[in-house]
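Shown next as structure tokens: one chain only, the form predicted alone.
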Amino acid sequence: MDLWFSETHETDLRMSCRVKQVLYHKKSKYQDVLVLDTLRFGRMLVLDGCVMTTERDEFVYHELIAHPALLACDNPKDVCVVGGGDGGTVREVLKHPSVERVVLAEIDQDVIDVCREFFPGHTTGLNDPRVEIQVGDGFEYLKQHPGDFDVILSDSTDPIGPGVVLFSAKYFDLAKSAMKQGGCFVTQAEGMWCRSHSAVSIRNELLNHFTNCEWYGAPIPTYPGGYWSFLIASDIIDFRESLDRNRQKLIEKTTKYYSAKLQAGLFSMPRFLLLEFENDLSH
């Protein structure tokens, strides 16, 4: 008997792959978790139904949060990585050799575990003696530790269940409150084809408390609608113009997405969607 597993992205839309074995399933005290093994993306983390990574398609994810905020940066030392318990921002994180310390505040502790087990992968920057995993709530670790760090990389899940506060107009506040001056701070901005409203709206209330806020996207087949979205914000730093490019030749030696031509047009925004933020921005 074939078995598929099935997400449900629109009332009108849904996405199912081919699955070889159940490898892992357990509700933690947060959320449905669970990992298949799939004959097109290998293992597939999977969290209340929604698909968080998977061992083919992780490093675009996984570079496009990291790398753009770390190499816009001055010498970044301190970088917070908030949710991200697969490990996959961290290991592209620790690329960086300015990098001091990353602290990874996830809230799931069976998160980390289960990725520690099934996605060797993602975790192997975790054991890195830079690293600090903090479990509990990103939102209340950043409360205690304000001016801390250079760049905080929000890798949170969807705004639904435990993952709401994490687009919160007290949220944003609250993380500029624990930058450096001159930091950087990136959210995940959901699918540009599916949830495009979702991006404009966390884009809005980003600039109610940066100056400088910068959309970018790449191409992800086992997200809502294929290709994700990515905002970057800061009140000093000009993305478009701030890189490292001695950094850059270091990093671009490791990926396998990102790259110093995907740099030179990465805020490029798609007609149509540059047309949707502009009349939203005049209303």
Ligand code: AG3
Given for the second form:
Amino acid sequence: MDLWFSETHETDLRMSCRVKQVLYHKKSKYQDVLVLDTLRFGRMLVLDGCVMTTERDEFVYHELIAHPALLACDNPKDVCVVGGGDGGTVREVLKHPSVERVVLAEIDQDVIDVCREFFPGHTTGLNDPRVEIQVGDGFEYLKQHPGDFDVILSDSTDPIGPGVVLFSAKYFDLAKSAMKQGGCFVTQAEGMWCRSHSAVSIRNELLNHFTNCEWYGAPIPTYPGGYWSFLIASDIIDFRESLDRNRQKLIEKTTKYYSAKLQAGLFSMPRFLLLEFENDLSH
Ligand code: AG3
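Alongside the form predicted alone that was just displayed, please also present the structure of the form predicted in complex with the ligand.
Next comes the full complex, this chain leading.
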């Protein structure tokens, strides 16, 4: 039997993976949840038809959403992960010895349960005593916790449908007020080939809320276009300067993608993308 899964991006791009077996497929209260066993990438979590994470390439995304922010921040203690029910981001955050508390604010309990069952490598951190799981709307959670966090990591789905709110001006306002002085915010910022215009507008919005904002990217073969991006923002931290090198040495021993050398060039984006920012600014 020749079974394939395809994610269709907008109307003109389809990326496919050969599937060994469908391991789980149900509608949760919020979305369609699918777990596949694929030949090339191992187990794959798909929400509403969009690939969220796979066993083989997940480390790129999870290391990069967490470590640049945690290392830029001096002595991060309280961290909030919004979304991220698969646990991968929490696992990376817990590697930082100064971290005392990680709140996982995930709306869909089913995603957490399914990932505990099918993605043990992602969810290793979820039983750590420093982790507090808050099942509910991340937006509401932040509203109720002003000034609580050193770092907020927005590990969300795409800015379409229910995901739109996690890229809105209102949300960035809330994230800012849920942060301590000198805190730092990261959001996944969509694909470079398919939605770089989205990164440009998310960055413009972030700059309405924070003084500093940097864009960085990484190859993630299972996401549309294969090249993904992140935005990191703060009022105080200069991300090109501020970095805890001792902690970086410790983290580097545990990572598969992130390294000190990679960090050195992290914010050097390819010219075709820089030009998009410049063109946008000149409009
Ligand atoms: N969250 C961002 C995934 C976006 C992928 N988009 C897509 N496939 N259309 C990933 C969650 C991992 N913790």
